[in-house]
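For reference, the chain that follows is the form predicted on its own, supplied as structure tokens.
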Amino acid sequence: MNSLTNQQHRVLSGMRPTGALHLGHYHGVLKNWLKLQHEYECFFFVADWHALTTHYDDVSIMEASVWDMVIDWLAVGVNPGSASLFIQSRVPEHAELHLLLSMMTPLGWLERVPSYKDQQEKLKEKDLATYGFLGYPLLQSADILIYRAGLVPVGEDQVAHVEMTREVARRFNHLYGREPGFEEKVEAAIKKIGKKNAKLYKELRKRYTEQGDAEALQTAKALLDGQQNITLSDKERLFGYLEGSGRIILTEPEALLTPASKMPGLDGQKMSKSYQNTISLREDPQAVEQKLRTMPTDPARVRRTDPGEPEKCPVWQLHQVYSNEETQEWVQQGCRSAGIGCIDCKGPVIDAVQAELAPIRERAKQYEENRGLVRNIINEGSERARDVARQTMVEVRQAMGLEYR
């Protein structure tokens, strides 16, 4: 891909090895890669350096939680042929581009960002006095940036690290972007887009610069995406000139809000492993129906003639993703009038289960049984975001004043 309007429909997200995945991971996360890989140009990849800003004690489980995790992912139908699939330890441009940005990031950014002090709270049991605690943050924008990712899927809790993205990618252009003889390279890039869009081009500059029109600003935006007759450095020129800066090196990416994930634990709270609480998406199909048997319920329903709530059992949550609406209204009702026992009740919710994991588990099993297959799609993934990753790098030593000659 070679222009600005690709790098915006390219998406980039990750996953910390947590070893085999659970129904909330499917849920929360998985199901909307499915949607994504058929939409953008997407990268997913396994976020091995960012487990140990938490988990650097103990990397003995490391290897196996990664392959564990990119098993699960095949196996839902996350398709190599569609996205790429990489771990972030084998493209170390990621880390050379996070070097280079806390050069020039404020300290008081990396701070100021919500979940430094809420997980220092959380995980108080570890030390996380750490310079790589500290800095997370920006090696996650490095994984954003060295793509020019122009979306990241994330739920609401992590926007302000895309929006701290977006301000680091901001920084970096101003700082860097100036490069000698900007205004006259962009001169001449001007006149190579021909005398009406040229004319065109500067008329909605100023009505931008001038009026404060966005809508100037996008038409603007839109005409320079239509241009086959410029190279992409010369693009990026005029789309940095259009906002009153500088070329544009880094792209500032946008939060892709993920729907929030309705699939519940087995207690009603979130599905956590810290809550030991979870389905994983190949465990065994008696232990899923043992696990489903054995969920608490409505604390009222002491005997099985004892009316019910459905909204104060857990169950009813889980029929609340798996369940039609007719199943819900039988759920209601006989719950309410105890005509339907607890045991009854998820009956409906262990069938639709066992069958949303049955084809969950047989792809994973030929994966299982065929590592080889899995390291190849690994390879192949990490060599093609390696080669992004590289030309992005290129770009920012140049404007760094380190590509030696």
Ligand code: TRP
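Just so we're on the same page, rigid core means the largest C-alpha set that superposes within 1.5 Å between forms. Residue numbers count along the first chain shown, from 1. None of these values were measured; they are calculated from a predicted model. First, how it differs from the form predicted in complex with the named molecule.
- With the core held fixed between the two forms, I190 has its Cα displaced by at least 2 Å.
- Comparing the forms between the two forms on their rigid core, the Cα displacement of L204 reaches 2 Å or more.
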The other form holds:
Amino acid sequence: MNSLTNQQHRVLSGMRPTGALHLGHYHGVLKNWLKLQHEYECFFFVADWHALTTHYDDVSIMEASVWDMVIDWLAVGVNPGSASLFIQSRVPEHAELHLLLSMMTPLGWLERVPSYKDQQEKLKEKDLATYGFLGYPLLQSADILIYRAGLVPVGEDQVAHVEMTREVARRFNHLYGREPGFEEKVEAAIKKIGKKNAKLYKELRKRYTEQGDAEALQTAKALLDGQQNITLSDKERLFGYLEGSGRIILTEPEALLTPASKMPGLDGQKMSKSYQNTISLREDPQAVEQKLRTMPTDPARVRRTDPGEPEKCPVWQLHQVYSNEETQEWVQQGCRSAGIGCIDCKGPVIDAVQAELAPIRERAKQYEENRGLVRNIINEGSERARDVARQTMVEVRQAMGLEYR
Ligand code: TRP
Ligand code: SF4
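What would the structure be for the form predicted in complex with the named molecule, given that what you showed me was the form predicted on its own?
Below is the whole assembly, all chains and molecules, this chain first.
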């Protein structure tokens, strides 16, 4: 596998630390990560700077939220042996790349990202007319591009950000690198300068790139300058090739759309903290039981003897996530015939959720009691991430004429 295909198989994703993760995260994002970590080289990170774009006025819970999130990841089985786990702010190179990209990113690209206006509308109580908030998607681009990740698992709402990232990469490469198929185009251009010149050009290039022969470079440049029958772009390609600068520096990533979580909240809407309909991954068993017992059912079943309709009941949605065919059949029959009561019906769901959460809770507890281990995992992950990020930045600085240290 060469390094390019290697990069296409690199996965990167981040999550803002917004408090305890819940079953919606588990059945949506996290289970997907668990699968990906066996298939690709994965980098997963806590996007603490991204959290600041909307929560800059309340940083008191940041630290706790960051560690809680890492513990939740570990508790569900994200494996630090297969995936590098890190914290965004521990890799300051993200900020440097963000800054450099900001120089060449048209304002309009940021203003027309749908989430910009949407979130400002949605979070009206906050002042989001800030520089940082406008830059949110570009910071995300830096997160992605710095690892030259090929695949970015995200939800529907983030696809526009990955799209913009592709445009940013393209623009960067256009300005500071060369187009795809560069090598082939160079070959074609070389053919156009005639056999003798082509041979000379190649020899001079070799002397320059392999032995650092500056005189050879000058001679080659003069040779190219004198060419009348090639286009300006071909000439630029040959200049670029001569100096070894013509290549794709930042890879265009692809969004890997996370299938929408089928996990409904306690009220049948999507499970989300803002709807207060969640069961968190570390919820204690009594609370789990209580929440499920009191969750609403088909409102038509006022009395035990009233038949119901599963399609109108959020509990049925949970059966679709947790129950086998036999149990589902039992629900359908029993509900429509008033053969079972709603408390009976909830029984298997309660058991299934408890069984799912018990090992997660247990593992979380071990990590809670061993914070040093969690810190080590993050230290190691951040170092691995930083190695990659540093390398990319060397090339980025070089491409932008900034490598004079
Ligand atoms: N914006 C993402 C979200 O809100 C989080 C995020 C930040 C991210 N940087 C990223 C996701 C890079 C994928 C890749 O969910
Ligand atoms: Fe919902 Fe089950 Fe009650 Fe029917 S029996 S209304 S499916 S909880």
